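Just one chain follows, in the form predicted alone, and it is written as structure tokens.
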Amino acid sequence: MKLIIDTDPGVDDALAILYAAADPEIELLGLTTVFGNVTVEQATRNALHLVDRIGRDVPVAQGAGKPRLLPPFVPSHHVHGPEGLGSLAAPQPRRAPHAESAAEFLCRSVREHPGEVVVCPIGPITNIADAMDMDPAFAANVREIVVMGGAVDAPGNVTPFAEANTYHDPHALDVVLASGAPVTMVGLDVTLKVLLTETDFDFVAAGNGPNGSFLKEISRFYLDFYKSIGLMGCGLHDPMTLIAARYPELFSSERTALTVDTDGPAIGKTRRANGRPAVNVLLDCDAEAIKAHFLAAVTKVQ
């Protein structure tokens, strides 16, 4: 599978890209980066940083600093730590971004690879709307958008209603929505299922030399935040996306038209609509399945 995570790392971003790491089924092709848990500059530095560490030639093209219409918003330092990797100071990467934008690396992309390339938005999915854009070929072209956001049926988790991607942009998901691209949404109704604990994170350490020993550290800061808000776990949201584009067979979905609201108190959440192209709505999952899964693959990153 030829794949582009679209990412801020971000804890659970650094977890997705070393989980497509340890899969020799993806082909990754780059990796676009987008403001939304740190600003655009970190997410490109820690993904530059992830890019070192897995020791593989990927391309790192920076994108989007802020949502469309919407003001900028402050990055999630709470739930990610200052430099978004746990309580790690900035990593010093020994490469530099690729020359392209996030959105030329994702049309030139997609137009080299016809129907082949899948695109993991796990992220404010910005850098997609903005690719929609620059190419309007870019929707029929790509073999699938599976996007990490969205609550459907169950609450938000920035806001009663919106979970923190689609509420960071919501004018960006929109385009996409009504794009007629195919898209999978990979939302809060199935990545709270799956909580990853201090001892899975033991597990990994155990399994994985330096990246297990360094995905445990930075999960700690974010272990914390869940503790804070009362789970014992931290959710599986951006692996959780990847898991669903290669083992769709684990999920159970809801194809439907999906809008997104705009403005107003309920901004950023995601709901059934009609009139528009329909979406693949991943509603529930074998949560025991996927955390072996992702346990098993990551312990083999090297």
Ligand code: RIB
Second form
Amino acid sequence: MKLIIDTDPGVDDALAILYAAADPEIELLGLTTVFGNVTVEQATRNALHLVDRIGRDVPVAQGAGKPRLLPPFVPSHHVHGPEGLGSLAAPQPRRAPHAESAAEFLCRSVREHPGEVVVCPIGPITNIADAMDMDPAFAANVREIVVMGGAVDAPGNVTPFAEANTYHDPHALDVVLASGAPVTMVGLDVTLKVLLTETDFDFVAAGNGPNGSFLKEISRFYLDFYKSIGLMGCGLHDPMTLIAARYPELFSSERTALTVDTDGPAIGKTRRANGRPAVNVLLDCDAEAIKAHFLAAVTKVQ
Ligand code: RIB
Ligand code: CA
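Form predicted alone done; form predicted in complex with ligand RIB now:
The complete assembly is shown below, putting the previous chain first.
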């Protein structure tokens, strides 16, 4: 599977990227970065550090620093830490960012491999909307857009209505949902069904060399945030998005059109709708199998 991860690393983003690196069936074409958990500059620096950790020359192309139309947000440093990797200090990556912008990299990659590239946006989906503006053929050429975002029947996690990635750029998600591209939405309806606990991170640390202790280290701050909101574990949001791209049989979905509230008290709410192309919305999953698979897979990254 040719894959591009669009990301705002971010602790669970880091888990997802190291998970992807452990899968021999995934050809990671590149990472594209976006604001959200951190500033886009921090996201790019953290993504470059993660590429150092996986030890491959994966290009990192910087993208949007703010939403499509909304004013800029303060990053979610209270969730992912001041530098986006828990309490870790700012990493000093060895590599430099890719010359193209995120949208340019996305458009060129998808045009060069029509029908083959899966894109997993696991931050605000601004770069994908930008790519659709840049290349009208993007929606037709991309193999699938498997997006971490939204909450259809589940409550939101930033407001009672809105999930964070969608809240941070509702206009961008609405463009993608209206585009006719093959979209699968991995929202809070499924991602909060698998929580990773401190013990799980101990397991990862024990079985994964330097990257295992890194994941354990960056999880502390993130787990403390979840504890502060009454959860004894952190949602498997971003890694589950990649698992959904690779193993759709572990999920049950509904095909329906969706809209996003782009203003008003429920801004960022994703709703079933008519009159636009249908997408796949994941509503349930085999949580035990997903967690077991993830823990086994992510302990393989050396
Ligand atoms: O709501 C969870 C999503 O918001 C995840 O992608 C997390 O990394 C944050 O970006
Ligand atoms: Ca993310």
